[in-house]
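Take a look at this single chain in structure tokens; it is the form predicted alone.
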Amino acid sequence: MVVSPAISPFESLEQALKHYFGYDSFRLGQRQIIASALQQRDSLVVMPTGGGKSLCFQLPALLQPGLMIVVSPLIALMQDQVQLLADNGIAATFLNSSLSGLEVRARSQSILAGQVKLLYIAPERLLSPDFLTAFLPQVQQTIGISAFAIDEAHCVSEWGHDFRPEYRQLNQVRQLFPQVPVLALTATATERVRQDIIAQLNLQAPNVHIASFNRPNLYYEVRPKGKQAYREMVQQIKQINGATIVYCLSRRRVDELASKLQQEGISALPYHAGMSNKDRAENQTRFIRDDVQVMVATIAFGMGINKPDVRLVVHYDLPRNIEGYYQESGRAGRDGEPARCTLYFGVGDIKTIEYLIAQKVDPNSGEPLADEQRIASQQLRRVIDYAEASECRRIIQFGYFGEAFAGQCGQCDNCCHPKPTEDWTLEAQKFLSCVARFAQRGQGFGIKYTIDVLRGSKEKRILANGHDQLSTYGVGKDRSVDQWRTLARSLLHQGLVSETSDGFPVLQLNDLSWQVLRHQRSVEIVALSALQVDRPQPPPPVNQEHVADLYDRLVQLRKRLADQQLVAPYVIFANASLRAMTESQPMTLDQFAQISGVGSRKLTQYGDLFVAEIYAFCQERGLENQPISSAPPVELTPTPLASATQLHTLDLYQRGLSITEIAGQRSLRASSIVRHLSDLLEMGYEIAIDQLVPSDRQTLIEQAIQAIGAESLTKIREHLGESFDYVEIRLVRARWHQQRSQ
């Protein structure tokens, strides 16, 4: 597809991709989704974590007139996305509760002036009357709205694992702006959830893209949660030597494990809802910036971060459902590099989750929420089945989302350590025949009831239903309840029988079931004798590949730059980009621009620094790879180092705090905070001041400086008039000085 010149100056989508994001080609499915968005179509995109969902709405936003409004449920997620976009030179901002009234007004003015292409906003703010019915119509009339992107769209559905009532109200957006396209995006959604999203958001003939849920770089395993579980986990963390997330069910367990790991000499921090917002934010920031190795957390952690280089995710306690487990474990290896996902399974966790399910009550009446409890109990049973299964882990995971998988992935414990199998076709036919007899009578039952009929139970309900008269009644007496349960679970995992997901787990025959009944398909299950033996120990965790000394040098340079800018290292460059630099050793900016992940903005920001580092390394080692140009790269003046107190102020400002809030938190005068920011600007630190000084006022201040000079703040203010304050003038003057020095 060629991008219309009326829309953008790029001849192709690939050219635009390289310019803005530094990548030479799209990931699977991205191009088609983006092309559909540019055709103003509604879309539903289901793409696993790390698959590149964000690009599917970010690039269309840059290639179309108007403002893209991105609905996001988490403040941390907004800020992280905006920071990444800003580092690529893309005009993006967010509106949330962390901003002062002055900052909201300044950002709103920038939006109306057409200076912003992507606006991240929480659903509550979007749906507030002053925004939805007052500000948005003004935006539509002034600059236009290119689309609404609903991120984490599974939150719309009560059948999703993270249902949020406020997401249900987003259909008001479609009612008020029926002509504006809506893009719904999520990493996980069953067929039922997908249909619910389409209905709730009123998507019109949407382009539906469902990517494969397979993440081939992830190794899945389940380990018994015995006395040695903690020691095994410590060994894993030490061997992996990379960023690790450990998930726990309770706050107390989080605090205990974090403390124990610290005593082991492992840099670990806790994260849970019982901590203050300040402590949680600080711990998350330290983890993202590679200051600590391990984050021990409840499931509240991880939704709002884009850290791509997590090498290990451990579920020390049993997750509550398959969908949540897939998302949480999927925070490993988002960069496509090998990563490990370990689940420790102990029966004690089952009681804990059952207790939590029992706490699901109506906040008004105190009565149990029977439907929610029933669905949660069924989801828990599926997790237990997953933990106890002997089939390929991916068969079970993908089957939950409706994706068929042949098995033998080679990247899970059951595939790497297979057990002997037995032919249970005859027993499977008996089991499926029993289900068929129920269906002939217009009835449906679950696994337990079916097994009771097969084993000839005299239970009252069976006799009352007349099921003791069925031909399948009692034909399975020769097998134990556990044996039949193992078979039933295997039939479900292999897709040879289906089960409803509405909380009433009723068995249903499908096409594969009839193939078994017609002797067209055999059924193999793991030998029951093999289930009684101890599970073989899995191979040691995959260690990161040994990297060259040059790679280490580039990692250190990246970390220095990240610390100076108070951002995560991956915001500068991904690990894959550093490896590409190590392999190709670019000696000129033209060569550096060819590296994947180097767009126009990053080339300008970091090209000279990294090329100089690579050149110096090659010179020191006497390597033959010399620069094409006869002159070495220019020597760069290092950025002045800021003081600790200035960096502390910058950190709080970049988290979205206002000057007043920073001053209050640090017990300093507001003027001191302004001085910190202005000094940092003059040092060369990139600080967005649009939220403090509207763009039109910046222009007037710059014109005053040009007219009378920058020496005296007082004279500049006298020239401008009393409607201007010293805060605005000081900040704009500092940026003016910084730009003049470049």
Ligand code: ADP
Second form
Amino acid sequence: MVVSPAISPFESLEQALKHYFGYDSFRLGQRQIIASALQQRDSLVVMPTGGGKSLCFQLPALLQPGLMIVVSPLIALMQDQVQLLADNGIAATFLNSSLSGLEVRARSQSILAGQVKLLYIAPERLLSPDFLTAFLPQVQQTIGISAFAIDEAHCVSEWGHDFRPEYRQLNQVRQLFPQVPVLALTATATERVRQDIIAQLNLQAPNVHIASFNRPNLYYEVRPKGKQAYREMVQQIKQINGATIVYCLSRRRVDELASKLQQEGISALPYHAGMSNKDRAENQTRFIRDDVQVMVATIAFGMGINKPDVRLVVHYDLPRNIEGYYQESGRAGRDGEPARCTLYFGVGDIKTIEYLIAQKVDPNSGEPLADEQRIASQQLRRVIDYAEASECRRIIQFGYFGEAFAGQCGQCDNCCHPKPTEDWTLEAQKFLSCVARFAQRGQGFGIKYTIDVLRGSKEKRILANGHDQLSTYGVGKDRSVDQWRTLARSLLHQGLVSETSDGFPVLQLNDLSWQVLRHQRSVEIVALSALQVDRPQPPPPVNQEHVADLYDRLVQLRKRLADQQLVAPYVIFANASLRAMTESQPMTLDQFAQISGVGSRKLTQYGDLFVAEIYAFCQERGLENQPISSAPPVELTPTPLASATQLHTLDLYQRGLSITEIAGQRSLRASSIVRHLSDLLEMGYEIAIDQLVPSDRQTLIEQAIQAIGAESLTKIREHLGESFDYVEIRLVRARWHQQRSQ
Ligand code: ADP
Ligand code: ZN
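Give me the form predicted together with adenosine-5'-diphosphate (ADP) now, not the form predicted alone.
Below, the chain from earlier opens the complete complex, with every other chain and molecule after it.
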């Protein structure tokens, strides 16, 4: 589409995208949603987590006159988004309860002065009379309101998993500002919730965009929760070597597992509703800033975080329902890079959840909540089915949301390690015709009952119903109950039979069932013998943090810059951008500007530093890859300056505090402290390292450096062996560099 004159100086939406956000192309759906928003239409955008919803209102905000008002339920998310925008040089701000009256006034003034393009606000504040009927009309008159973007819009629906009554009141903005478009955004999948959003927010002829729920970069797998499970998980965490969330069912399990992992030498912290707000917020920040690798949490964790580079989500306990599992595991890989979702499944978990379900009682009467218990049990069964299934995991997940999926995703354990199948058409016909017999009599039953009839059970209920008279009674004696159950579940997963979902699961024939009955379709299920076999080990994870030394260096540079600004590293650059830099090694600012994720602001802000780092690296290695242009690449100035945080560490260290003490006092990881010290050493600061690394080990490390060079930490460690850790190598190498340069 042609961009309207209002949004010059850009010739296309792509050009605007590159300028503000540094991306070269739109993700699926984004362009069309943005174009529709620019035409002042209402929209409902349903995209899975990580799909790129934010851009769908952020870019229109920048390309239109006036202020975009973004309603968001979570303070942490607001701050995160505003920070990300600020780092792209975009004028955004938020108003919430964390601000003083003075700050609120200052921000309100700059809004009225037209200095802000996006305002993030919680629904309570938006709806407060002062704001809604005094401030907003003033904004509308002075600078105009370009649109209301309602993030997490499923919160308006009681049918969703996160209903918030105050969201219901948001239709007031529609009444007060009927001309201003409303953009509703959510990651929630069910049809009922979508309808509810349109109705509750009174969207007018909205442009409805529903993205596929498929997240192709996620690898799904289920592993047995035997004795080895814990060791396996530890190994996974070490191998992945990236941000990891481990979900557990209870607070106690969270605390236990977190401390067990800590003893293992893994940097892990707990997160659950039983902790103080302060402790929770602190642990969350440390996770987001990459000061700690693993967050062990109950499902209370995750709603409010936006960390795009989570590489592994482990469910160490069984989730309660498929939607929950999809949302929680979906917190992996929002940046679109490969990530892994592992579910550890053991029968013990079923018992635990059944117990929890039995606890669902009316708080007043103490009576069991029969409906809730029934629905919860059925949801649990779907989870168990998922865990035990041998089909493509995505078929089952998407089937749950009503999205058809052909299977063979190539990104789940069952697709990558398929089990042999057997033809069970004949048995399927027996099973389905038994269901048909019930239906002929206007009756409906579940799997267990149907199997009992097939196996000729003498149970009273069957005899009372006269089902011993059916032609299918007893025709399935040659198969065991387990075999029939496996068949029945497989029929359900493959959509060859349907089931009601109101908590009383009753089997129903559908079109595909009739095809089977009419011999138009055969039925394959996984060979039962194969189900007993231990699951083969999946291939090693695609190692994103691949060991390229340049990449490591850029990661370190990013972390230093992030620490200086007290932001999360991903605010500076996404991993994908660092990898693109590693691959194309830009040595001029022009080349650097081509990198995806480098917009105009990041170019001026960070271009020099990154180009210099890359240039220095290439020179050290004597790489042929010299700058292409004849002009000198860039001003290679940076004699790196120590950051405030590094100097703070140095101060404490020189006062005689140990690494652990400094880490404790500063709420940082010990390894961060050591990194500060080694960086300072590299910069030329005098630091005695004898109390950090015993002198005999220093000697060994220096010998290794002399033998194979100082470039690669990884190689030095390989040379030295497992008993040496990177921390000590880094320190000794830093001092070694320092001595060379003197
Ligand atoms: P959602 O809100 O849908 O969960 P986000 O808006 O947070 O997702 O986007 C997820 C990630 O994808 C962010 O890191 C964002 O910067 C990135 N992203 C969004 N759009 C694009 C694009 N067109 N090209 C590259 N990356 C993108
Ligand atoms: Zn698959």
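Just so we're clear, the structure is a prediction, and the values are computed from it rather than from any experiment. Rigid core (definition): largest C-alpha set, two forms, superposition within 1.5 Å. Numbering follows the first chain given and starts at 1.
Exceeds or equals 2 Å, Cα of Ala376 between these two forms, core fit: Where the cores coincide, Ala376 still shows a C-alpha shift between these two forms that is 2 Å or more.
After fitting the core, Thr244 CA displacement of 2 Å or more between these two forms: Result for Thr244: no, shift under 2 Å.
Residue shift check between these two forms, rigid core fit, Arg730 Cα at least 2 Å: Yes.
Per-residue CA shift, Val516 (Å; core superposed between these two forms): Displacement of the C-alpha, rigid core superposed: 4.4 Å.
Backbone CA shift between these two forms, Gly226, after core fitting (angstrom): Taking the core as reference, the C-alpha of Gly226 is shifted 3.5 Å.
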